[in-house]
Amino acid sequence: MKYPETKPPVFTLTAGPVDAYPEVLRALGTTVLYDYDPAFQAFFEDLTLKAQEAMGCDLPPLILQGEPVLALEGAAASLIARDDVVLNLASGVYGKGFGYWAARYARKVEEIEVPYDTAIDPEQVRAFLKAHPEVRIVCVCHHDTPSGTLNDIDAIGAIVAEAGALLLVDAVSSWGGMPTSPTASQAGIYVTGPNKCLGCPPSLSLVAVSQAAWEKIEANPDAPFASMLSLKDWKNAWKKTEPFPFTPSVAELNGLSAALDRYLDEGPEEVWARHALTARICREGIKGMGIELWPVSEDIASPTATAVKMPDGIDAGVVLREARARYGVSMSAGRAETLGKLIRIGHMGPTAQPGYALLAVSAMGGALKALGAKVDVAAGLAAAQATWDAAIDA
């Protein structure tokens, strides 16, 4: 008997919204405070507070009210000056797309972009920025999720430091799953937000902002203003003794408290570990059932989505209803470029735990089996609980 459309997956391994952890659902349901009631205003300087000590920034970072797709155009509304050339860094859907925001706001934007199973050479930055130095801003996706690759975002911030440009970083799912943070990137705006790796639903936005960019946020006349998309407006909401822009979403600040409560609790090192160990073992259990990876190399694949290409001839459309018909597990296709021709395996936040990969691993097998794919299930998932197991032995 098949598991019924109308009814909700038993198991969701997608690749965002996640699943939430229980004590961001509990806190879900605590008191909605009246936003200016001092217990509230105390309360917000508190969380920006602690979100900026497990981002590890040098200012208290912008908590925004809306998911980050709002604080990425934001970012780009507010940085980029109508004189300036933008560099955009494209391996992958999400990189590209942000092309198309920062061509509203630019002189010019100026593109470097690989395949979208490949990832953005550093080198190759630093020689076009040498050629172009009249280049202001670059912007690049950390962890491209309709790929599962990763950019290094470490060694391109150095190389735009070093060419007095600033970075613009999409890393909404990648931070809190691995070692990043805007200050090890040099970024000057690095966005991200709870409802990826934190296990929190989409809702917040949180947006590190360095000093150079303030300066030329504040310098830029066509930054927004008594706007939705205006970081300005937040810049010193944090303090219990300024007003907020509009109301802020209690709730979902009640929620990212406590995401944030257990990541510090739990220790961000131990998080990453828990993301990358996850990723590996579905990784080898992929191969082992004869499927290969979408990365060209797996030094450039994410340790918060596992990137599947479909074999021959297998749509991943099918697959995926398949999974969850069969088995009741919800996994992610790929989106524009990349749709139909993958299938992407969410390891964030609740589900960056290694019984999920095993599950993942089974479930997909036996789709795929059972569309008619020549896929080996036993193989896989012995190699997926023989790499569980050697970390647990290590």
Contents of the next structure:
Protein chains: 4
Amino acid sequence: MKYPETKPPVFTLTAGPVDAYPEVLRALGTTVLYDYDPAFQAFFEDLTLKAQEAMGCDLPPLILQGEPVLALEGAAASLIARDDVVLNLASGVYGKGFGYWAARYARKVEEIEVPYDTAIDPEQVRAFLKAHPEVRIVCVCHHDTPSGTLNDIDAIGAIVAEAGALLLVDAVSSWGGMPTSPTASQAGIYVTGPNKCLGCPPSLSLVAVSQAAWEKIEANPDAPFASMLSLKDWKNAWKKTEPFPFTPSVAELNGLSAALDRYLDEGPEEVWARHALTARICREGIKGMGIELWPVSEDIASPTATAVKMPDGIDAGVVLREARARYGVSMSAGRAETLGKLIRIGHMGPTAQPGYALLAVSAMGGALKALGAKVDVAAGLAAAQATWDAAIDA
Amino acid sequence: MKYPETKPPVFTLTAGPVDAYPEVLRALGTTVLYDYDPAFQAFFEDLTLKAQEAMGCDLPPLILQGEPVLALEGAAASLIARDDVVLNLASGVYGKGFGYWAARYARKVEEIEVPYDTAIDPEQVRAFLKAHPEVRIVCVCHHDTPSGTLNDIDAIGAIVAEAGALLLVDAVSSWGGMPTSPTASQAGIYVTGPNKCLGCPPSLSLVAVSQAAWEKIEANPDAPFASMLSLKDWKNAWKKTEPFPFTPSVAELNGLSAALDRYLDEGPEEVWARHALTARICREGIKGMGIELWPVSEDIASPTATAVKMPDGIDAGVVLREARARYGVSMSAGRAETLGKLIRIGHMGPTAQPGYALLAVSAMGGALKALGAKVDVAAGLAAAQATWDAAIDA
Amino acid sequence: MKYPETKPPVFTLTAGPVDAYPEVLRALGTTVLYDYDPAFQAFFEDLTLKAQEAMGCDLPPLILQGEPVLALEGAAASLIARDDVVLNLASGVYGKGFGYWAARYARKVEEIEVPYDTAIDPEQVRAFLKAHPEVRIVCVCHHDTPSGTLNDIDAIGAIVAEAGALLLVDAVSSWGGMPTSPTASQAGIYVTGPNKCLGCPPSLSLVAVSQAAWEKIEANPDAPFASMLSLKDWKNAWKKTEPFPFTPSVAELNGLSAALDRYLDEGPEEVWARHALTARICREGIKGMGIELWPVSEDIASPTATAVKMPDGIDAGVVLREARARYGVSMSAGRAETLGKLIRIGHMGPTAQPGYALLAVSAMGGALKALGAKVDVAAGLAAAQATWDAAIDA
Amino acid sequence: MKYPETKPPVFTLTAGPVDAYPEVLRALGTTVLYDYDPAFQAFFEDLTLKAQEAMGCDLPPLILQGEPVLALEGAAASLIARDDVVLNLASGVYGKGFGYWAARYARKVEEIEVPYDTAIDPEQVRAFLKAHPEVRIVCVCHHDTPSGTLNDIDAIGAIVAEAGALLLVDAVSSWGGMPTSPTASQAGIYVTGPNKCLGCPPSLSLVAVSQAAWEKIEANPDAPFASMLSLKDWKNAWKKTEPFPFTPSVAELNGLSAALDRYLDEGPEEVWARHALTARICREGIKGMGIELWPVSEDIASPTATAVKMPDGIDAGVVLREARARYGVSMSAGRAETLGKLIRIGHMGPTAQPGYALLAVSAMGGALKALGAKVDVAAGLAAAQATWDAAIDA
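Okay, that is the form predicted on its own; can I get the form predicted together with a further copy of the same chain now?
Now the full complex is given, and it begins with the chain already shown.
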């Protein structure tokens, strides 16, 4: 029995999109209201304040009407003025990619780049900023998803703050799945999305903008307005008395509301704990069957996705197809530089459950074995189970 | 008994967003697939081809991941090169607004502007193009929603084609509710959205781009790429073998698929017929109670929204609140220049049903009467009913 | 344009099933839990207590796993012992029908029957009970739906209580749409269903059983047990520590929970008020166009359904088909003795909104007119609108 | 981390109710139609014919408005006349239980009872019928769910047919998950339900009645009519021109329609194959960790549920709670005689996927181990994985 590519897989254990929580899927089908209806405008204000509570930011966050790529491009366009010198921190494909957007708007983009299985050393940032006091903005990706690695944005944020620069954080695939927040990282702009750990479908962004960042945006004559890329347009739109720049994605906002309720109701710490545990079980299972993780150290492995290094001579794409065909499990390939070299198992929202780690180990191991890799699937499953049990009994 | 503003209205008869069809609302809750899962990629290809069938365009249309404001801004940015002279046709707030986008990208924007209760005269366009052979692009809004008026884009399109220029059409709130298509209007770019007459929530755009327009875009060195505003990025994304520029809005695409199925299954001509009939009944009801329509002539009144002129001394906003409080009916205000002066009753998708025209007449008339306007609600209802009956018996 | 029979109508304004509230429809799709899962057992206990709050009964009501016909048959089988003399009150098809069930179990069934456009006179019941002290059980239908008429169950209940007998009430299509309760009617057994005024799909029953009725049931050696018809089997099933007699209808219970939340959140008095107002508008509209109501007096017309008498020579079935074909409005025929003679317009749950009364008048009037009846539809609409306005301004 | 009892489990791997297929959950929320609306009556006819296609029966099956307990009680009441001698075959709690219903209606109930971890020997039936030619009806449970064991109903059916008696089959938890049908078993009445292998919520029954059985029912003066327990009432209700005996469960029927579409679309043989494979993997996993299955032989183990024998001194209830608390996995207890002695893992509908077998082995093994049982969970997981791999590679 093999699972055909023409039908949905049984388990989507990707690094996103993942399936949405059932509550969210149902909420998407709520009666669509007119955006200027007073009930909708009040809903949007309440929703924004609920998002603020969940994100723990000082000002109401922006809810932008596109997946976080919109928010990141918009943030670059809004924050970076033509005279700015930007320091881009690149420890992976997404961090690197942000530099290209930054370069569109900045006078100059400096970059600290490290191998994509490692993380940025905050001390290197400190040294760089000391040597380059002209840097106004520092950009960093928290969880560089195509590598499954984390940067220490809170440490970096403290250094950036000390240097009087503004930090722009991409926390798309970390926020909601681990302890991280705009304030802890002292971010000027902190971009995340409900389509990863919050368990919504992709379509919206959440953007926390600090007072200082708003001032910089408002002082930037090139900051987009009357544009899809504008942050400014949305600054006051959360207030029920203010108009929307354009029609918001009503159904997705209904879904977001259900997701935030769920997050706050389960309790952020409980949510983070099951993401962390699922990732730990997954890593132990992978290592237990004799396969290496992609990150050089588990200290920088994200609790929201596990990147698995492919054994020499084995192409990740072939493994993915095999795992899907044999076990009905869909996982994520790498991107760009990491494409073909690794496979990512997501632990996000509804899939951040230990049981799914077991299934991922089974599918990854079974596919590798079927392709001739030296792998002890049974040992992997045993390690995963033992890790789970140890955590339960702790 | 009055309906409170804190709760949803009973009937949303706005010019959009309107409520989605029930099939669409349910489809939004479909299991979210990973965008690179082969089943999803095949789905997206099928969906694009289904959209092509519905739109009747020569090439697969783009499905963009934002409501049509994104598509219009992206179209302007992509099509209009820095040396271009653009002719913008403005018969309303939306047509006028497009000119501002055009001005960002063009060398020069010429404009034919007419009063916002009238339509562009195609012969004036012909004369202008003859006098200004340097015009490369002509922009027009088909149904200028804030006025409820139609421009004759097929006639204009023929003239533009003859002049060797490219036509950019905003058919957001007309397509799917009346006979109109990219080919009939000979449009270079034809933008619409599933969130009006197709009965989806707002979040996506459909964009037909002609071969000639693609050539112009590709020759434009400033056309956005690697950007939310890019059309180019999405050109080949419909093919199941090609990557997505960024994560598509999976849930909304599931909704779109259901909406297209419904549209094709009911039959476009049947759909258009009920939009037209609903609008006609509504107009007769409004006139029947002694209130004027906004358009100077019914010949240019859209079958997808009826704009009602407020009697002297009566503010549209007050009427809207009164209608909602008294009858639970939510309708749309004007925008910008038309704000306060008119009210719009939408006939779009699920609300394009004669019964809703009757309710709109009841609510509009009742609210006006309660505010002291001279209005014969009973006569309006009688006229609406008589129009309906005559159509049934025809 | 006519609406085909092969497709759903646009408006379902029947006396039930009506469409469910949107919240309920969404709740039906909640993840199905195992009935013995502790989370489900706790949910069922909470649900029962919420139903008790809504019904205002002294003991937790039974939630039976079938539409109210099950509950009524089960109530007859459980309560009526083979030596019992039962008085059945028949003012309509449903009341009459209950007598047949009663006759299966009772030693003797006495009956007070009145014409089906009138109501039972409580004084007649008093006199009968005085003359027949052997009567142990009195059965009455509150809202005899096929006639759209109400019996005064509170007055009857007081008389029955005084006589020391037990009252069995069918309040299926009245409860939740008007002020009525098990305690106000002093009912021994009070049967209702969530599929009428509560806005759920048909599939469940709610049954309030008094302490005295439980004692009678338990003393009845023929009361069903280990049977679908049993009330006893379910007596303690609401407790989270107790087993279910058989598998409950999990999805429907999820829907019921949402419906009860909605009912309690909107406020029962507000719910009743809009049922009453809708019915009043509908009746004035019907009369206003020159058509008679079925009940001999409006004092006994139910606020949850309006029964309209067909003019001489006009068959109700033909009118129903015509109304559906012309206006997309589905209404209810009569049943048995009232079949062909009347049409019923429901005002239940989501359709208990004045706007729907207007549409019903339009469709009923238009269909009658098309069939040659002497009817002034415009006058009917005017009367409905005027009634609505008067109520708003009151 | 433990999973609280107050929240739903993560994985429901019970012997039913299981979660419904996502398509079914969405279909439950379809607009509720009036049961006498012509579109609904046509839908019900189509649905019945689709159920007939799926069940492969000669006559349109009955769709009864209650879970299969209703159908079984109704079948007993309808088929068994007061002079009948019935042979009840009891190999488990459900088979035994049916005898109590049979005894309510029959002159005499004979019984062949075997230990509840074994199956009925068809030859014993043959011998009994030969010795008791007065037996008119034989009753058998195909999959006696509380034991996870199968009886060979096709062999028994052939013997019963030969003897000129009628077979009444309870195939509730087998049909749709394995090759079985009314015709293959030559059943007079064959009862199943969509709430097991078809992946619907519990609320409906499907009943195939043969021509001979209808004749017997119609000749039975005690067969219920005008009753919830009646089969006769529903005989012709499937025809779009015929009335319903009472209001059908519209939402559940919408769900059933989606489930049948899914079943026929996936292909019954493919559906059965994944049930069989899941069960096999589960059994190998259980045995592999050193735990015994409940059935004396795997030849009689159902592909739709795996019954696991608890080690001496270990109470099943405690294991269930432990598995749920530790792993978020909900499984089923035994019933009556098997309660406490075994645990059942369902493989039904959406949970008939090998991945869930792995999770069941993990949870069952982990819980047993935590409670001190001698169990090698790792070996169980290894065996399950190996079995899965062998099947894939076969």
